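First comes one chain, alone, set out as structure tokens in the form predicted alone.
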Amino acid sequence: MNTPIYDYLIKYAGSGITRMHMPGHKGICMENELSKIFPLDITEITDAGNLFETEGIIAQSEKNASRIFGTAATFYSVHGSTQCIQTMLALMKYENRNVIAVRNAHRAFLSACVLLDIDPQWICPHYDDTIISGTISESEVEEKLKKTKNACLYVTSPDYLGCIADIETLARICHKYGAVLLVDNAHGACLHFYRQNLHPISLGADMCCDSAHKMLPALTGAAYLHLREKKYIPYIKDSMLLFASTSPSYLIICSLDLCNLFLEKEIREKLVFAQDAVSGLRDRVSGKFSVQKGTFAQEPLHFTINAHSSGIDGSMLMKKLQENKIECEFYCDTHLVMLFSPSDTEEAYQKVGDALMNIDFEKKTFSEKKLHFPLPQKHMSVREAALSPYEELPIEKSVGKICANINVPFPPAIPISVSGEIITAECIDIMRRFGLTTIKVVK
């Protein structure tokens, strides 16, 4: 497979061109490590191509991703899953269809609403212990459906805690009601090519985006953007453009050209060896920690340990891996996740379990009751309190006042309170397990 924009890239930085454009370094390597890319970084000068064009080296290297992936078509972004969410509800908005979505989204989603003025419906999983994930009510689901004309539904699957939803059956309810189903896949990169094949278009998503930086060898912004259908094809750069910068990363782009010559060649080897160390790694500690399954599916790479049912806190826990060299991907006081990735090797899955066992801890018997979150009352717009002067309250000051602007603990980036809804007394319990001590509310 070529890589026309990594092949352009080293081809201009050894022609020996005066560089009368930006940026401005000109492509001089200085007296730093960060300088020695440098000659790499370029703008859109000539045969560069652009982003937001339907031709050129970048299309083409599209066109090698959407080959791989097996879609439509494929999208790249620089700024994350961020803009592919941003583009996914612009489109949705061009077809005025009301949204429908899961609560457990992420913050993106919810500044998307407030640029394109969307107000959602919610759907609340089935929780246990925590909002950041929980169970899909399928019967739900198509009950919100029947009742809601020119739908769609956006789902985040996997959750940061690496919980796939059935997907496949989502899309099949939403296809029967003529709704489209939009999947965050952010946390999913690697799901096409495991042994099972779980990918959302594979199973019948609409539009999905991956973030090929949190689980694939890509530099950080470096997301791609799925179709199932070609009929978006052309309105997807111009939507794109809505919330760009019109001077892309290059290194970005290049890094996802490299990336897809990764997939084509070396990641399906390296995923069979990562889901075997992840599951010797899950049996080597199992009698000491619960680690998470997921109802439905588990994102293979996703190791996420059950701090309270393990009988430790999860900042604890945080602390003592810490403690040995190990940085995690997210702790909160119920659960820990730490992402491997095919680039892990062996010694990685070594010196993590090897941590895990030597971890000295009391067992403490937590709470086991379920997690009760009702929905809070709706009060203004999203957009509009999102956009409205506030005030920054304690949180126990905040019962009964509006949500402005949201105020998440990131990560995990999931919505407590979401912007127009009034603050309740459950919302204020889940805040105080995150750490949050104020909020800002609509004057």
Ligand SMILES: Cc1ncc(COP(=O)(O)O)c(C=O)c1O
Given for the second form:
Amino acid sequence: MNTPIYDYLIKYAGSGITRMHMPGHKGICMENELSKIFPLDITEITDAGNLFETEGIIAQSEKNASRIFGTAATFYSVHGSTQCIQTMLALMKYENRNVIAVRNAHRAFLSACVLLDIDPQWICPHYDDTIISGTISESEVEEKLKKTKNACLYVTSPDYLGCIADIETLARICHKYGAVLLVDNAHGACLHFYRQNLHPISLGADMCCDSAHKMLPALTGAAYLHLREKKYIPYIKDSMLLFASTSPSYLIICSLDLCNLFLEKEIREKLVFAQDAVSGLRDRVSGKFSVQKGTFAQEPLHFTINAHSSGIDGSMLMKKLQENKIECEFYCDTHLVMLFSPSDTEEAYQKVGDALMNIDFEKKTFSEKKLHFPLPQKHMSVREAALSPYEELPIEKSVGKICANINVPFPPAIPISVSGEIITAECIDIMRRFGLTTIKVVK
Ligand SMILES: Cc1ncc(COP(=O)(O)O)c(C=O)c1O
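Okay, that is the form predicted alone; can I get the form predicted together with this ligand now?
After this comes the whole thing, all chains and molecules, with the earlier chain placed first.
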């Protein structure tokens, strides 16, 4: 397979052409490590194509990615899944669709709602002990779709803890009611390449985004927008441009171009190793820690420990891992997530296993209270609230006020109360657990 973008950048860097164009570093290395990549960092000059054109080296590379993922079309984003989510929702706006969203959505979804003036109808997943992850009731989805004409369903899967939803069933239900299924697959770029293909597009989702940078050897910001059918192709690039810089980074685009080679030649073998290594690690530590499996399925490289079920507070576990020179993706009081990737070697699995087995702690019993989270009442639109004058209050003083700007614990950047909703005592309880002390409310 060819790598048209990488090949072009290498040729241009070695061509001796005088750069009478941006960027201002002119491809000249300086006395710092970063500048070593300057020669490969260009802008949209003749022959280099354009991220928003339908022909040229970038379009060729996107076609390679589409073939590898088995999609009708795949587009590159240099603004992460965030830009892909904005684009998917803009397309829904063109079709005047009503957006139904499963509540454990990332703030990228809420920002898009603000930008596009979308007021989602929420479906609350059935939570166990955290709002980050829960089970989606198919009958509730079907009920909502029955009542909502011209809809789309927005689902986050895998969620931040790595739990995968039953996309095949959700797609079937959506299509039965003429609805479009959009999946935030930011955490699932590997899903196409495991022994069992669990990629949303392969399972019937209409569109999804994958953050290449989260799970694959790609630069931060690199992501894919995938389509199952050709129908939306003519509108994608224009919609993406609504949210994008007009100077996209060729380095990020090039990392996606090179990733195609990795996906075609290396990833399957590496994932076979990784899946075995993860299950070996799970077996090794499972007498001491409760390792999550997901209700429907678990993204294999999200190694999620239910800290409370293991008898330790998540922040304490994180601290102990840091003492062992391990930095994790995420922790809260109840859970801790370590992210493996196809690039990890035996050494990483060994080190994590050793650290977990060596950590000394006195097991505590945490009360197993099921999370009570009635959906708060909505008072104004997401956009109106997010763009209203606001003040910041201690959370204790915010009950009954209207949530203003997007207030999320970061990570996992999942909203507790959403802009425009009345803040409830239950919201405050959860905010406290995530360490939030203040909240922005509409003045
Ligand atoms: C579930 C989920 N969706 C979307 C995003 C946004 O992705 P990106 O950082 O690639 O823009 C994130 C980022 O952490 C995420 O966790």
